[in-house]
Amino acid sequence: MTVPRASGYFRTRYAEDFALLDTRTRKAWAALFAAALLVYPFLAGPLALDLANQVLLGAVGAVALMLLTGYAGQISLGHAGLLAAGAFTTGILFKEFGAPFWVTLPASALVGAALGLIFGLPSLRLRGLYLAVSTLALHFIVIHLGAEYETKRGFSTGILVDPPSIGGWQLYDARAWYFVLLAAAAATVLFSLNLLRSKTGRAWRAIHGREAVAGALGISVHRAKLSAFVVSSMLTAVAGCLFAYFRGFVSVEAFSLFLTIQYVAMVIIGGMGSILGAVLGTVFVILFPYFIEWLMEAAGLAEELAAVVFAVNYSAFGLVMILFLVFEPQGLVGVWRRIQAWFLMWPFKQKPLAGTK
């Protein structure tokens, strides 16, 4: 027998604790979100189709950053340098060696697992902002060497990298490359989200609550910090590797200390501690330079602060950030649940308890 549910709230069996989607509600949201987003592609104009790739490019990484940082607790200010790792060494394999996609994407996630194994051993001794620190030094390595190869091969303006070939397809199209970073963000959360429930993940959790709790319950932490910076590396390295298939260059001016604040902010704005929160995050990052250029045109103002739309989208942005961190700590997740929550127990009201929002 069966009871109907509303949400999957409530549950009556430990096995339900495992189910990504646990009623028939959730399903059929999902069924109908998995269909909007293959018709998406179809409808979609031109910059809508590209707000929609670099939206699935980004989500990719920032769910890598958020299994580091939202779930082991463990800080880090590379990710723009494993991004960028990931990208030079796709463009090396192509351009020395002509190598293909399938060899260039496992190489880009063997590079990024080792430099992850690597950057990943000073947190067995460092916490907070010193780590933070230890990890911001993979950053200017990597830049550093790929600005050395750029330099020394002469190419001056970036390593073109021609589009990828799977199985005799091109991607040259949009639409196509729309449907190849669909199912790259896809596989990845499906990764990330089984992932959790496994031994692994909620040996992360543990660490990230108390890791002396955790050493006591016979959790191995220095083998939970190692694995979480070798996932969260080898992922955000294929995410670089996307990357220079799909804009066609790699360059280190596009790995700026400024993309890894966008990616910090992406699990910060989004909720930490949510896979959703990090998609939801990457939505809110991506868009938002243009709905700020938007308003200055609603405005009347884009002529007039056409010179300094850089200086004010960094300005909207990092206002944006500390808002949501004084009055959502939460995230974008937090605003979604508390919406969730009202219309699963509309019309009754639901006083929140002591201490929480």
Second form
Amino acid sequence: MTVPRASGYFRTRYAEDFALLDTRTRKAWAALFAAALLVYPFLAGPLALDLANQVLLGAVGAVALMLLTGYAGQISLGHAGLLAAGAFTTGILFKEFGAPFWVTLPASALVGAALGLIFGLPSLRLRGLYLAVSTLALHFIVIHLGAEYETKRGFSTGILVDPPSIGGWQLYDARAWYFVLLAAAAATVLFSLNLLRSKTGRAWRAIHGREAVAGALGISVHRAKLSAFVVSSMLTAVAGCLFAYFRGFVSVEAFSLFLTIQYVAMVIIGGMGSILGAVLGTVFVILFPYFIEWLMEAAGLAEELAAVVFAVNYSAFGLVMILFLVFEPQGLVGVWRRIQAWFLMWPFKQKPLAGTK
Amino acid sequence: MQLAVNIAVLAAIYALISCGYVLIYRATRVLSLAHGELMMLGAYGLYATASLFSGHPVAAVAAAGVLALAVGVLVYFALMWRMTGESVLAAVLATIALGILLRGLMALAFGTQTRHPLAELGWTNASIAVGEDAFVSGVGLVLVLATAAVYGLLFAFLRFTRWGIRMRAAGQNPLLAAQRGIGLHGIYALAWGLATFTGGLAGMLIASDAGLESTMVVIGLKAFPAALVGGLDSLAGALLGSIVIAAAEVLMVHHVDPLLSDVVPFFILLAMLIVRPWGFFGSREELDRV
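Having seen the form predicted on its own, the form predicted together with the partner chain:
So here's everything in the complex, that chain up top.
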């Protein structure tokens, strides 16, 4: 599937084409990275731990969007709506029936899958812009339903959700949350990577490339599109469910169109068509406001701008997104690959032309 | 009767905004999701010129109009021309990013409290009786008249003037148009300028009627189903779509539930996308082109 990215390494079996980690060095690095992730919460302070939790939670949603937009090539502007659908399913089931998390989590996933199916249906007739617009309509409709529930049931400020509990033990501590979210994010990433090297994933890439050709190759374009919507929406709704428990609070205000834009930005800034990109983009987008805050403090402007922090954030965020779109459409992953290629090629600067090596 | 007046005013608002979506889409094949913010920028432009030219309200309004036109051209040359030839997604995302940037900058420059440009100009918003038991605000009446004028002028511009014909040609087939000696960048910049001008005009009038605050962006987004229901590449469609959406919204809010105001346009949009995705008057092959 991927081009070998180590010098002197040649594949001799087809199975090696499918391996997630091909060389021993990469396996060692992956093991080291996993160990670092496991040790991290014991070394990090409360703020760093909270940031890590936010990144891990965001990564689930970002990877889901990457599957749909980056791989299957279907534009979605309804991501916040789907997160809201998951969160509200959790909140409503908890408030109305006192359902425990092992009921709300699958229920959220089911609602997400159903919404994905319903809102994937227009994708069979619509392309590009028109599809983006119908997903935008999804956003407004879900938010409306949520707001309707809030006002009709008298939870006008939002729904409080108790932390999930397993046999009397409550998931409350930030460190415990870290491991839960790490497991969720890791499961999502592994699930996605695995799906992408299966028949479904290859079908998604094919319809992204060119639908007519994919159809001619015997891929059911309809099924591929719908499955992309269903899988992505399901994962997103699960992220929404986790979001509800993590925040302990569900309210429509949290799921504005800006949240969708943030998730889209994660995918863009990270780099289209790469799971690594989705994760890098999440790290960037989540840490960005904190970075801006730090910059403002360093510049001594923190007090003057305290009232308009959100405005500074919006401007800087818009500017960074524009800069990435104009100057680095490949995103962070493009930068990372260039660095890799520089080391791989050294002392040469360019790849040899195809056929001359 | 009052309902009919409300529908007419709301339809005028939507029509004035949605012609901007149509102009940009028709010429450049880009959907501008920054239109709500550009509209708001036009309104803030009026607020700024009103205090600058205090005592000369007509000059202030004219200056604000020129400013809006200039902003549109600037947006094209500063950002959107780099996006020509990129994928549809990249161009749309660029407009989203522009919207966020503008929203932040406007909050930084003008603060977040509600402004009243009309009071700044020294005019009042009188209530005018229509028929026996219906009323329309003065600004509402101006809105309807301005929309009629803008649409009349746009139809004439696209049909009879040299630049209008060039714009249609560039929208139909950019490659052929360029080979016939039409400067695409000039046309595209003009489309952005006109769209921002009409959007800015809508922003100024809405701000004069209801005050200027950040919720205006939502009105911009709600006008967008109107453009799509009518057909994204048809001005007449935008007009019809606006009337349909406005009528549905006013009637639903009046008879069913005020909370529905924000979703009704999108319900109609979804229904339209399922039944007739290219809209009332849109051309059918557009669907395959995007």
